[in-house]
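Okay, so here's just one chain, in structure tokens, the form predicted alone.
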Amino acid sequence: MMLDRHPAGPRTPGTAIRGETVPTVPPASTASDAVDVTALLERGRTLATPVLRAAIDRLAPPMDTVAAYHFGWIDAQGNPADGDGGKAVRPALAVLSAEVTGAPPATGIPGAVAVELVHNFSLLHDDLMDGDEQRRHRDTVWKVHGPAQAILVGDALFALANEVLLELGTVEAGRAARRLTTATRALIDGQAQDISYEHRDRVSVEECLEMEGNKTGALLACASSIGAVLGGADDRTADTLEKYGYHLGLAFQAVDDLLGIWGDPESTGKQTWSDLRQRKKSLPVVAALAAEGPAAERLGEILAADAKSSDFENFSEEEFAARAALIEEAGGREWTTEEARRQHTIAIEALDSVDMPDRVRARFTALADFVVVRKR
């Protein structure tokens, strides 16, 4: 899929404070205003969770317990828990996309579960590779159960995802599995790019967008089409829904990048200045470095020195705050905010060429609005 490029460079940023809601989306349409997004997300979660739990129960001990901990169903001691299972955007999209074809929401459930399994496979591995100790306000799996279990359970979730689809035994299930496998490969490509970029002094905006399109856009694209595929949609319809999801994923990741630097830890469940601590070449950083001016130049010098520093892990809050301030001064924050808005617009416009009931279209629009106006 070709990526739409953004020709404009960073602009002078406005002032903002840490932890505020990222203002990325234009006012929602009247139709989308009428949608209860919380109920829509809860519908996807409620329909998918029993099938997801049944899939996890197939895992051999202790992988079943480790996976249950990751999903927030039990605590570290094995007691039942009501943990934060994430936003459930992908299951909501998968269930909703089935309705594009006129099929009942239940048609999309295997797709919703398969996409959620792949997403969590990536989270388990990413947390370990990135050294993240917290996710959803709890210790990550590798911190509690060790790196080996994080790797094994992640692998098992990926295998389960394909099993859940292929055991349907239909032509549509085979088509859905092929799209999921393609999306998973792109996701892994994106993670590999992300890691390699951490060791480079400079990454272009185009490279960053390609990486984020792989890492986040590909799976959201799949989620947005997989229910429709299971409902019998033709390839043109599925491809167009994937375009919606792909650009929604880029908007989603742009907001994540903003929250990774300026998000409130109480909302995000991660450390302050999380992405700066990991030397991530996220969109605000890359856009700031691509700008002209003294702030961009100074930022480049500091980040180059950071890469050679043996004391980086001991930097103070003030040192990370100073780097965030330079990124904002160079225009990285405002450029990323505008990019989230632009990608959101492209996603919504893609829906225009798909024939679907008005209520389904309004729900797709409302989910897109939700994705880019959030604090976590």
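Basically, rigid core = biggest C-alpha set you can superpose within 1.5 Å across the two forms. Residue numbers count along the first chain shown, from 1. If you're wondering where the values come from, they're calculated on a predicted model, not measured in any experiment. What changes on going to the form predicted in complex with another copy of the chain:
Taking the rigid core as fixed, one finds a CA shift for Ala321 of 2 Å or more between these two forms.
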Contents of the next structure:
Number of protein chains: 2
Amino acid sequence: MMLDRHPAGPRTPGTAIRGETVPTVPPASTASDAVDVTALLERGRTLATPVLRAAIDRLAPPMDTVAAYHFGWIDAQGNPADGDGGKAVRPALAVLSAEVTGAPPATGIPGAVAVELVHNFSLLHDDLMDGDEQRRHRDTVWKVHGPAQAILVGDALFALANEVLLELGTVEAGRAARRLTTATRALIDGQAQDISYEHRDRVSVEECLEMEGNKTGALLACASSIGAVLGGADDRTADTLEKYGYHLGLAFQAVDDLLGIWGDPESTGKQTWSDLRQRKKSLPVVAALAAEGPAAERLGEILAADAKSSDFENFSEEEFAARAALIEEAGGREWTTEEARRQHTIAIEALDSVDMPDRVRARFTALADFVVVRKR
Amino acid sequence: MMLDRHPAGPRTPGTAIRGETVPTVPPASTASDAVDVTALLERGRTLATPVLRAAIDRLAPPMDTVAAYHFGWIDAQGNPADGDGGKAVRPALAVLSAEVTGAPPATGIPGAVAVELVHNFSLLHDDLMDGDEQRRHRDTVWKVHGPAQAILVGDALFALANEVLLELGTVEAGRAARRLTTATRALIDGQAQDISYEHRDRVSVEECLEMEGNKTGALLACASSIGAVLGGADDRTADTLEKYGYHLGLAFQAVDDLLGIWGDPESTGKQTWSDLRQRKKSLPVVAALAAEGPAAERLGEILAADAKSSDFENFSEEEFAARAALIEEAGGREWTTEEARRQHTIAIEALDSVDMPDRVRARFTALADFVVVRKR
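Moving on from the form predicted alone, kindly provide the form predicted in complex with another copy of the chain as a structure.
Now the complete complex, all chains and molecules, led by this one.
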């Protein structure tokens, strides 16, 4: 459905000041104004974390330790740590979705835990495949504990995800596990695309969106519906909640791609021009390259030269800033901002086709708003 | 339950002629004499392979190609190949177990395919973790297609295994998926143990048996019961069939460990003294080391020196033959042969507690006999 759209042409050049906040998307609805998103995220985290920790405790040594390191619960020496648990959007969505069916939020907990396990399985394996040495400001698992442990513990988290759901022994749990499996297959497809795109000079906007839909949309879709499935929702309701989550995922990723270039390092915890340093073919880049005009053309030449450069790692701040400015001049930044807004709108509109208490709808809306206005 | 047994002491030295066939275990029963095991294995293969191929076809490129290479359906250049599909004991067991419930063998097909997918997921990842460059006489996937593809396609096979079961959408499929998940967790535990044992000087017989139970027993247990679960068997029946399969797996592995040292390269397709060359702490080795007497002592000294030797890879046939002779002299070969027989007996006896047609029972028995008398 998104294949008919094309990036905008050249735009008025903007300033690419490092650390400038991402142009934020005005919330589509005011119904969410009264929702305390921080409390909502905290609720998901509070409900899911003890069950997640108990699941990890089931792993045989040394896998339990390696997993605890990955989650930031201990440091590389095994001492307790108070790691950055992330934004916890997925668990918040999973427990919220249980409320769609009138079930208590707790009904969604096994779903929240299973989704977190699958997400972290994919992080462990992706970091190894991509050779990424840092995640959440810390050395990645393969860097600290070696590649074999990264593979093995990733496998174990994937298996645990199924176990946590299937041991419920209900028909609903079987349906939830099936949807989670579908999402996991999409995650894997997305990673396969990501790897194959690395070796290519050009990636189209459509290909990039498809990859991001697989890598981010599918699991957010599952998170947004899995609590409802566990609460007994029918397939139509679950499919519609998945639609909300899928497009929310695309909005999330568009914002992530903006932050990956123009995010404030103080907020994101990443280096300046992070995605440019990694030569990532993210949305702003592919949208800029797909545009017409001198800026897009110049950008194409520069990036092609960069790909062959042996000195790329030593580039100065100014050199990356110049590339970011060209991406912006070619319209990549504005297009991606609009794309985030567009996906946010589709997500919110999907909610209209599902019967749910107003309070629950306002919370879904508030989480969607949060995803597009965040700075990290 | 096997922790109370200890390896026998020193034995009369035997001859360790390379290529000598493994002392075979006399079938425990004559009921299986009339069963055509070759036809039984062929039935499992014939029923499962088309469904397995259709499942692999669902993978996005290039994962479908990488998986097809792994299964031996194509060569490294992508040309069709007629690969060695292995002995196909697992699919034979899975479709046979459906018949326990009176269901047709075909009821077990999704179970057979799911078990094969999990088995091959673990091979892909284990070969990479262990750095093994050859499997079934061919270069391993990570060697041909790179580590990232080995990780990714392994993940995809694991996800497909769940998909193949859960898309059936039945309560039975949910139960089957849960049991498969338990077996997969055991597989992963076994690989974790295998990795940790590599870094240790000594491994006890009990630890070796526990590891082999996880790496081989658990999935054979699942294969032996999954068709019955899909056919609606109750938990007690499934548990008992799992017991049969678990002990059959231990018997299978004991025979594998014998073949890994004394197997005929013409039959096994492996190098002479294959497991000794890899310094594998397999059952005959750990049993020999655990024995008392001069041979065990001498073996311990030699293997400790080997572990530090930088010239190990250039050892001559005679040097490996001398180690094999010491293992045999210390009783490791005889103990392992007895262990295979013992596990075979427990497996067969487990069948007594399950109601099933005589014809089906005879087939389970025949498959158990086949596993312990094979030469490859």
